[in-house]
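Taking the form predicted alone, here's one chain by itself in structure tokens.
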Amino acid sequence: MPVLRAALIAVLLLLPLPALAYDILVLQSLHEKGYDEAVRGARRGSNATMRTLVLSDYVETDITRIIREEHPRVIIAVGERALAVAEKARNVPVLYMMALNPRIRQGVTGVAMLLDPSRYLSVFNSMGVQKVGVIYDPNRSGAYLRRAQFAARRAGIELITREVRVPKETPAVLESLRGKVEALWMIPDVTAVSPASTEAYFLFSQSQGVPVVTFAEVYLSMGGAVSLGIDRYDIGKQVGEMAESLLAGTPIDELPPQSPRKALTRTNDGVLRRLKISGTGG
């Protein structure tokens, strides 16, 4: 009997495992607080069954095999690495979130990390400034700046832009804006805003008496005037709601990429008082 039992167990181990029954496979790039928050939002935005895999716990071939064997109806990719892996699953619609510069291709859509430019422009309008300096890398943020330029013209704001290709160029390029701008717009571009160049923005702000409007609250403690940040949990809810639409039969090409619908506005009142700025509506 023991021999028979051992043989039976050996046979069972060789059999393929039955596919798990779930609708959405969540691929998360790594264990990270912001990603976890977005995934919680996705679970709140959708009633569908989900399985979450964190890529840092697997090798890519295992993920590819899981997708092939378990046949999820939708993949939610959290982070850029997860999106790169998910895009290889050609027959499964992919929704992305927490990816800074996602590529637009057939079968892929989602919610970007960048707020609609008009949200920032409304802050500049409320401050009463018309000339706003922006530094960016065209290879990273060119498409976003084109949207921003279009929205700025409609808002009566002139964006004075400067291009950088490597982070070390930023301080010198900032100097070229002296006397030409009434505010700086710091965008989430890792070439234009890097640990080596961040201080230059706030030195410029102090010497020129112009506010810095930024994308992350952490920069307020360094001298930023206003931050408009993303709500990761709500981004997750947006993606969850998009997943619900896909599962209900909406074709993915009828779900265009979306901007985050909610902005978290924070201010540095000390800086605003020093610059004699009272309006900061966002």
The other form holds:
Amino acid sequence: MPVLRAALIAVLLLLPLPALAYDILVLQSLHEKGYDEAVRGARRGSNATMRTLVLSDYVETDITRIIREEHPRVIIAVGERALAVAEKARNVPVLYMMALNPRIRQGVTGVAMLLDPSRYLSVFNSMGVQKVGVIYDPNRSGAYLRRAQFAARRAGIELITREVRVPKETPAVLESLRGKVEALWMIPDVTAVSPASTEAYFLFSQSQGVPVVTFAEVYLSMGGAVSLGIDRYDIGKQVGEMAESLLAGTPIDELPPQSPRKALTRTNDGVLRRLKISGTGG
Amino acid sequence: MKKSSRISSYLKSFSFRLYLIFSATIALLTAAFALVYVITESHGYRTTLEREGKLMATILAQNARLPLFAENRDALSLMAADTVRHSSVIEVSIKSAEGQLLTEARSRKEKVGETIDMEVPITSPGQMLSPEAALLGRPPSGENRVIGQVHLRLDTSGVRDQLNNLLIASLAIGTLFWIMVSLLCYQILKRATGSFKLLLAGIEEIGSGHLSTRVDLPGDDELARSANAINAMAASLELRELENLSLQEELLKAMKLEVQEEKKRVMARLIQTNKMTSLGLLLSSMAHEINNPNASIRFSGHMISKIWADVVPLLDRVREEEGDFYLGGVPFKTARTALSENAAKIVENSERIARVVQGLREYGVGDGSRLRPNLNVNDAVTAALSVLACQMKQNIQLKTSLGTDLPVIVGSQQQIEQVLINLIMNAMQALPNACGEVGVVTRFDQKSNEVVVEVQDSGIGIGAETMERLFEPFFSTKLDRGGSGLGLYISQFIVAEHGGRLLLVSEPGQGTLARVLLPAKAADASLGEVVAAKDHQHVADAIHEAR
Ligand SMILES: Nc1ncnc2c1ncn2[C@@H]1O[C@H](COP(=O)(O)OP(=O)(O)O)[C@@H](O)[C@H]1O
Ligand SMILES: [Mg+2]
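Can you give me the structure for the form predicted in complex with its partner chain, which would complement the form predicted alone we have just seen?
Then the entire complex follows, led off by the chain already shown.
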């Protein structure tokens, strides 16, 4: 009998798994802790059946074939690359998450990676600063910054913006803000904040005595004063809920892209103390 | 000369060798220490310089990170210029990761010394994340990315200068140290070997035979103890030597005595032999020759007196009867007593002859060394001549002149006789063809208080060569004619035994004079004997030593 069972298992293992019917195809750009977290959130947010594919495990054509053959009702793209692949399936609604600069098209919606600017502005308000320096690449963060400008005007904060086109400009551009700002707002712009230039923000902060408000907790250890970070699990949950409503029949056009609804505020008390700033709003 | 020899002996000395070894060892050690010190220090200087350079380059790399990223050449050249202001830096250059030279600075000094090149990469810190990664919560990788390179050229001539200074300083200190320690060593060695030398000197002194020398070393160290041991040794040696000396003396004395005794015995035997050879045969034959006729003479005498005694009554009767008559031309009355007297004389004289012969026999056999306290030399001469009487050839004229009032001497008559017989025999044998004159003279020399006996011959005389060897035993020119070579040897011995001297004066062809000088007996007899005994001893010694 054990021989028979072993043979059965072998056969089952050797046979290609038959495609099971499911509702949501989760396309994950790569194996990444942050993506996994978000996917876990999505599963929490939706009760629909899901199949998860990690792009790095497949050739791209296979993915397209799988999408074509298995007809998922919704695709959740995790990461920018997954979004780019998912967009090729024209007739399937795509929800994105964990994409920094998603290109919004017809039939594509999701949850951005950037918190709403007003959240940052309220932090500045609570710190009592008016002139806030921002460096950005108009090609990447132009839209976000327009929203930010708008919100700032309402919040009574003057955003002193500098544009950079290539990462190496950042240190020089930062220099030009010398003496002109009371705080620095570090936005997740790949051009403005490159690994090599990140340091420059904190050096500036140190020499000018102005706090840096940043977007991830990791920068606090480098000298950031306050970080407003995203909750990847919650973003996943948010997307899961959107998928749920899509499956429930809501047309995708009625679901606009959303900002993360939850922000994680962290402060570096040492830096704040040194800069003599108190009372950060959360 | 003396100084140089002293120096050379010092160079060979133990203390100098010790000193040499010590100072050489110290020099070696000092040199080794100095060398190790200099090497370590130079290494240290170099590594310090390298570390300093590395540190500078690292700081520069750190500071240049942002300007390099921003391609801010002005800021980079400012930094490079800042760095190049350091004394040890000659050249600074910063390159991008692609190898593009971004800035370069050179110090103005144009030193062509040794240089060290130092390259430090400029890295962007790995903890810096891209915004996306930060949002995804990716942990910092810690992987540094090289974005450029800082190149420093350092001048090591400073190191060499420092090294030279160090070398000179350590050389000077080392030399100073060496000199000081050497001096100290010298002092210590001098003190240490001082007692050593003292000991050595003592040992040498003792070794050269001065056993009474003592090494005086105070203290209780090994040297002092060995000095004590040597002293003890010397003392025991001294004692031993003294003992040896006395033993030797005793032995010598004993040997001397024994030799004297032995010599006396030998001489006695020799004398005997000589006597026997020269006279013994003669005497015994003579005694025989004499005894036989003498016996018949005595017998005849006896017979005559016996017969006469028987004849006298008859002749008395005849005279009574016939009256007086003559016998041999004398009246019987006279002849009667004369005959018996003559017969008695015959017997008496023959007995006397027998006694003389007996005496001669005793001379040949008996012990002749018996001393007579008052020996008349003339008696000895007469006896000698009577012994020699039958040896006298007819062609030899013997002239004797015996001194009257000769004082007596202490001595053995037989021995003196023997001397005289020897001398007279030699004289007679020296006469060519047994024909010539032999004179015997005795007299008293008052000046020297000696009795002188001279035997003079008109013989062949004595040559110089023979003269030298006269008194050697067994030296003879007459071995073929029965000479023994002992005559003069023994004679001289006997004369010396009597405290006298024997001299021979001769020229070849001029005859020979043999003179015996014998000391006359002193006035006090008993004292004289003591003196004689003493002399005896003394003379024997003299002979012994002369040999
Ligand atoms: N009166 C003398 N005249 C010449 N020569 C003599 C005389 N007396 C001794 N001599 C020499 O001295 C030698 C030694 O003498 P001596 O001792 O008596 O030994 P010997 O008579 O047995 O040879 C003789 O052989 C002889 O040559
Ligand atoms: Mg002779």
